[in-house]
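One chain follows as structure tokens, the form predicted on its own.
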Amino acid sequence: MSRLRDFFSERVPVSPETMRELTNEPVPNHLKRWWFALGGTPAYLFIIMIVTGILLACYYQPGPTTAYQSVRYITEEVAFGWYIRSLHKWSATFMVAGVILHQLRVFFTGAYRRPRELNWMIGMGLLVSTLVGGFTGYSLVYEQLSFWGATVASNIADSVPVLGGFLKRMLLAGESYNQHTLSRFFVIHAALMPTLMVLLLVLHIAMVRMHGVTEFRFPDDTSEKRYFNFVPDHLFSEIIVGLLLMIVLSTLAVALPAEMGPMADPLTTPEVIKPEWYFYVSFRWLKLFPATVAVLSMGFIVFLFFLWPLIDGLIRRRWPGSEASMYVGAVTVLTIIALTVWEAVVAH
């Protein structure tokens, strides 16, 4: 053993000590709530989510005639294929609502402020990202959903002034639904979506690192300590979480798997077209609107909360100690709860 250490030793030259030095950052004690240490669980899904998708990548072909069949070899014959898959459709929905809670916990908590709206806008990107990848994940299976989904979401890109046409081609790879929609759908979806996401995750670890993490003091909290170790403590609380949500989804793949709708057929549209849960919203803001109104309001919306940071730091320094951003946030919140619960309830 004393061999081996000196091998690698003289061959990576790093101390024990400077790797303890490099990764035992002191954690803030108010990190111990999980609330407040969201961000590790979108992390951890992703991770299962690229692990899932390479393996059923190895069976999928994107194509009109090819993708629902080969989706259906996955659930029905592959050996354990239908875990696979159920558990990727499982983590997209979880990792979903955690991205979110997590943008919420550091909305509410005024963790964007100074200096840490970069940050901010770097969540924002991931929180986008999450959503398109989402849509072009239930694209691919090319059931009634995928193929009405997709063309629903075309016509909405096209409602936008100026740019819509171009936005349409570049999401059909064409004018309309063809033969090359799915492999464009596939490149976003397996290739695109998590290089961007991997690249935004880099960036908001590192400014984590750069800033620090914002630190809250709460009554209870009488311990003298007001830090404690990333390695092993913070460790061994992300690997728990990371046990138990493995725990969930195996029970929610198990107990309700990923099924296969009807396969699409362009000439039959169907009399119901629900998109997943995290779009109920947006869905239903476009029926309350014209399209091009839906979709400009609904852009400029997501403009606002990207540059909120900027905008909450003009109220303050105006209305010093204002608090706006509670009022704005609570608003939103629900209203976008009653638009997802109308959207959910509502006959068709």
Given for the second form:
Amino acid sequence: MSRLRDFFSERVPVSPETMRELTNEPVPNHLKRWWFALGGTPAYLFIIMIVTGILLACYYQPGPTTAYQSVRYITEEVAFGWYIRSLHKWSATFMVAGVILHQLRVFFTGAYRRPRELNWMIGMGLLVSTLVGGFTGYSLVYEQLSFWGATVASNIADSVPVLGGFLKRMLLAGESYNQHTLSRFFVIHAALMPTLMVLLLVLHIAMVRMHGVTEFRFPDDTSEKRYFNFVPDHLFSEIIVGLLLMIVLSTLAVALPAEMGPMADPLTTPEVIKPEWYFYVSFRWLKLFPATVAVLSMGFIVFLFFLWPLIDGLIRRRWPGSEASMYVGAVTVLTIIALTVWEAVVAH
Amino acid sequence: MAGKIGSEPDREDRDDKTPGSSAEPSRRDALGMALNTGVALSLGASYGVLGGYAVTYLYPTQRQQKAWLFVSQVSAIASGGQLKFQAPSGAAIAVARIAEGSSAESFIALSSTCPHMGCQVYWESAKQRFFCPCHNGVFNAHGEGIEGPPKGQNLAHYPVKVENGLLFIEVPTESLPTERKRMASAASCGCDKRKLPVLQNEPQCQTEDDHEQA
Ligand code: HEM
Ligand code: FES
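Output the form predicted in complex with its partner chain next; the form predicted on its own has already been displayed.
Below: every chain and molecule of the assembly, starting with the one above.
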């Protein structure tokens, strides 16, 4: 046993104290509350996505003549293909939800404030890449909704003044959807976004470690000590969350497995067309305003949220203690919920 | 700080060859600096060139292939009448004669692609309008956008021309496979209906088994 230890300590010359210090950060008590430890959930789901995604990629064939058939093959013929695919799909849904909830927590507790502004921006990068990942993944199936979603998205790019046409052609590999389009979506989905997200996640977590999380103390917290151990206490909580997620995802995979809609038909748009629920907001927005106005305003709102910690900083410099962010946040969330519900309840 | 990893030699123990970093700068140092900077910039430039090539590589150059195709004799369409033309993509294009004259101006062929975000509109005969299901765009019978986001934009017209009393239309000649074309080519070459859709316009036969071997 000690020979083994010697073997490794010679080859990995880091002292056990350093190791302990690096891995076992003190965790503030408020992280015992699920709401505050939500960042771990999308991180965990991300790993599931990578594993199931690599498995899917073993059979998936991009291209308009092959994509749909290969997803059908995965779903109906490969052993446990339906399970792998359903896990991938449900994890994607949960991941989007998890990222949004985590972000809401950070926003409404003001945890993005100085000195953590940069980490909020990294977080916004993660949100956007998660959404891009969800969208491009959905397009890969080459169902009717995948096809028309991708067509609309490329025209959204086209509505950007000056650069739009270039962006659209780069995305589609042509003037319109063609036989090279799906390969691009596949590369974005399975190579570009995951790599980008790994980089962003490393930065994100490094920043959390450097600053520590923002500390809160709740009135009902009567414990004498303010911290607990990451290892093993927090680690065990995360393992429990991981197991719960695995149970929920598997149950959903069995009860509501990923299905196949009708295959893409470039000649007919379905009479009722909806994107995934997390794009209902932007879908409704597009119906409300002319194309360029809708696209630019959406981009501008996302940009404002990207910069929010700086804007909030300016507001609070001028009016110290201002809680303007609460109002801004509440109005934004209510608007998003209202537009989402609106889109959900009507056919058109 | 994690502190020193392993046993690193002290700073003083390092042979400091980087020009410009020693206490008294010399002419040789300046030269060396310039050289190093030049090498670094060249590396940057070569990556820049690679980046430029990458963009060129990714940027599509092939324009959409189009061709003038024969529709019918001008005299075969009465004024006010229309005819369904089957484009190579499989799309049915309504070619209407809107005036007596026999020049190209008397004919219109409306595209069904919505000018808003590219979905396909469909004709609602009860309401005498084209409807786009994507964002509720509405067009009148002449293809003018009257409601929804494409308001003020019109459905595009396919270019038409008349030569020697014959009517021609310019349409794309290549398109994505569709279920309909698939059926059509399956019928025309007599293979299994479940075969894969084919690209381009020529009837090819490819069966499910081909796919699985591929
Ligand atoms: C990081 C986050 C990721 C997200 C949010 C995500 C999301 C999605 C979504 C929503 C779909 C459509 C699911 C369906 O309808 O079946 C999908 C499909 C797919 N994804 Fe991912 N994905 C991620 C990572 C990956 C990775 C890392 C790979 C591969 C290395 C991958 C490979 C695939 C493949 C091959 C498909 C098509 C097969 C299918 O639809 O079942 N994904 N993804
Ligand atoms: S694509 Fe037709 S209304 Fe948007």
